[in-house]
Each structure stands twice: as C-alpha cells, then as structure tokens.
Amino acid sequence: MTADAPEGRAGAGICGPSATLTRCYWQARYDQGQTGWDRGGASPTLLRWLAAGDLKACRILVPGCGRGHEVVALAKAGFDVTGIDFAPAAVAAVQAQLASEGLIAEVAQSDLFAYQPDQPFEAIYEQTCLCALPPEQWAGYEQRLAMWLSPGGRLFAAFMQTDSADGPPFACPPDAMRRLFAADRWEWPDRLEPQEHPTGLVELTGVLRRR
C-alpha cells in the first residue's frame, strides 16, 4: 500500500465517510493512483511455484486479483482460471491485459463473500487479499477458501508480515494465521518461506492443503 494517505481513509472524500474497505474505497484507490501493492507483474514465488512445478494446470482461483498479473501469467501456462476483485477498475485491467496477450480467462467483479462458483476449484491463489480485509471478515473469508476449494486442494499463501495495528494492509502473523487456518481443516507446509513486497514489507509463502 501507499503511504499517500492513511490506509483506512484513502478515498474517502469521494466515497464517503462509511466507505472504507467497500467497492467505493477500492475502486477510489485505482481512480487516485493509490494502488502501492501492485508489482508490475506476477509475484516472484508464484513464478517458482510454476517453473518447479508444484503448481500444475488446474482449476485455480485469484481472489482479490487487482490488475490481474498472476491472472495473466497462469493463463499463459495453460490454468483454468478465475480472477475476481471487488473493484471495476481492476478488472477492467485485467480483461485489457488478457485480451491484449489473446488470452483467456474469467474474471468476476464480486463482492468475495457473495461469490458462488459453479463448482469447486483445484486450487487458490491467495495474495494480499487477506490482508486487505478487516480481521473480523478473516473467519468468514476462511471458510469461503475452504468451500472453494475441493477436498485435497491447495492454498497457495502469501501471508502479510507489518509491524503496523492499521490497516489495510492488515498483519498475518504465523500464529494467527495457523488458528485461521486450523489444522482441523488445512494441512500446513513444514516452513513458510519469505517474500519481498512492493511496500517493502514481507509475505511468508507457503502451500496449505484443504483435508
């Protein structure tokens, strides 16, 4: 994220007081240009997730996609895939992007939580979604994951790392993300690996298998 604006009210003044973390506020991020997240193009570990292997032609999932950079690097590679953001603008960035490589994909403007597939996926690819939504949705948001994904799919997680209580982005400690992600229902890798992010901050890595 950018550090223009105080997280929690970047666009207000055009959305309104009550629109944080709403389409409203997403969508005023991409208007002013607020959009420090976004790298440019796929992240580094989904790159090595794919040229190792570990991540194969599937049915795969892109919740919170922005300008569709991974969207576009796993249709490129020959995946099944769905991107969806709440943000007009971002989606529209990705259908431009797909569209101008002849590529294909679907891409749903959706709020997350009203979100319905017509059947489950293979795997998801989770990044800087969770940490743009409030803790209180993290439960709801987890179980959505779960219901997403078919039993023995995988979660490709990139968990936030802040020092910072505000947000977006929010904190994804590994202890808190370990209660979320319960091992009643996720099996966890045997380490999480680190990532850089734009902002400068730190992604733990890892694959999660849905039980």
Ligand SMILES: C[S@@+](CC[C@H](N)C(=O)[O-])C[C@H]1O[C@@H](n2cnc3c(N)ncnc32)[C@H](O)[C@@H]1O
The other form holds:
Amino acid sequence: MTADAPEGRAGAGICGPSATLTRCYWQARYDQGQTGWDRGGASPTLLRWLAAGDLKACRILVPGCGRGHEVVALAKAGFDVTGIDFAPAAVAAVQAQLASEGLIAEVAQSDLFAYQPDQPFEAIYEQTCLCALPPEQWAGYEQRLAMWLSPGGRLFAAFMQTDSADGPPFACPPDAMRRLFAADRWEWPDRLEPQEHPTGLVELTGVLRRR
Ligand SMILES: C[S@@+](CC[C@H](N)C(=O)[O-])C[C@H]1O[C@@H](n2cnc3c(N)ncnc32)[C@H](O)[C@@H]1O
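I've shown you the form predicted on its own. Could you give me the structure of the form predicted together with the ligand?
Everything in the complex follows now, all chains and molecules, and the chain you saw is the first one.
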C-alpha cells in the first residue's frame, strides 16, 4: 500500500489531518488513484485454493473487498458471495465488474463494525483488510470474523508482512496473528505460505478453522 502514496497523507486535505483510516480517507485513496494494493485481478493464492478444491462453492464473505477482484472470481466459480466495503468508489467498482461479466454477488456498502448478516457464512476470505485497520480495532475485528462464521467455518487469510512501524499496511507477523486468532477459537494450519503483494511486500497465507 506504500507504493504510490506516503501513507497517512492521502485524503488528509479533504478529510482532515486526523482522518486516516476513516471512510473518507479510503474513498480519497480511490479518488486519487492511490491504490497500490490493487492487483487488478484475483490473488494467485485464492485461484490456487479454488483450482485445488481447497475452497469449494459455499456462502462466503469478503470484508474490505476493495474493487472486488476476489468477489468476482468467487461469483464466477459459483459461490454465494458477499463483499463489504465502506468506500463508495470500491463498491461501485465491484458492482461494475460484476455487471460487465453478468455475475451476481451481494455487495454491501457498510462499515464492517456495523455489518450484521442475516445468516452466518461458511467461509471468509480476508485479504488486506486486517492490515488496513488500526491495530486497536483488531480484537473487535477478530470477534466479528468469529461471529460471522458458522462453527467449523474457515478463514482463508493473507497476513501482511512488513518491517514498517507505520501503516497502513500494519504488520501482521505470525506470532501476533496466533495471539489474535487464539487457539481456543481458531485451529491453525501447520504452516503459512508466502505470496507476493503488489506493493513488493509479502503476505503469509493459510486457512484457519473456527472451532
Ligand atoms: C487496502 S484496501 C484492500 C482492498 C482489497 N481487499 C484488496 O486486497 O484489493 C482496504 C479496503 O478496506 C476498506 N475498509 C477499511 N476499513 C473498513 C471498515 N471499517 N469497514 C469497511 N471497509 C473498510 C477500504 O475502503 C479499502 O477498500
């Protein structure tokens, strides 16, 4: 996310100097074309999980979906997919992509801390949403992920790795993730696999199961 803008400054003029990480801040990132996290297509790891049958058609949520390349890929693969994002530009972009390909998915323009689905999900795909949230919101986000998933549901996750103390993206090292997604609530895979991120950073990817 650092590739094309000094973090924390985008949108400051429009949203106010203390407005980092608000809806206005993220909307300004889209308006100003400062979206260096965007691959322009679905993540290779998601495509690999789909091709290998590790992730099969089900009811799935993509929080902080951005322009929604993964929402589109999942809809194309026959999933009952819901994307959430609070930036109107992101929601409009997903809807336009879906419409241009004749695909159907639910896209909710909502703050994820206010989002209440009618039914739980069997899976969640988390990519670059956790690391976009201020760390003081992480415990609340983990609680929501756990609440949104059915027992036994799976969290397909990409955890951002960075040495920078500033964010976004905020560093999600494995030890901190194991504390956040604690063993009493989450079953962890034996290992996490690296994936390159468009910013030049690396994400560690893996599938956690909600107990
Ligand atoms: C770094 S972008 C990643 C987008 C997408 N996951 C991707 O990898 O291309 C983070 C996204 O999360 C959204 N977001 C951040 N905080 C949010 C919140 N509290 N509620 C809903 N969306 C949020 C932003 O609007 C932005 O689109």
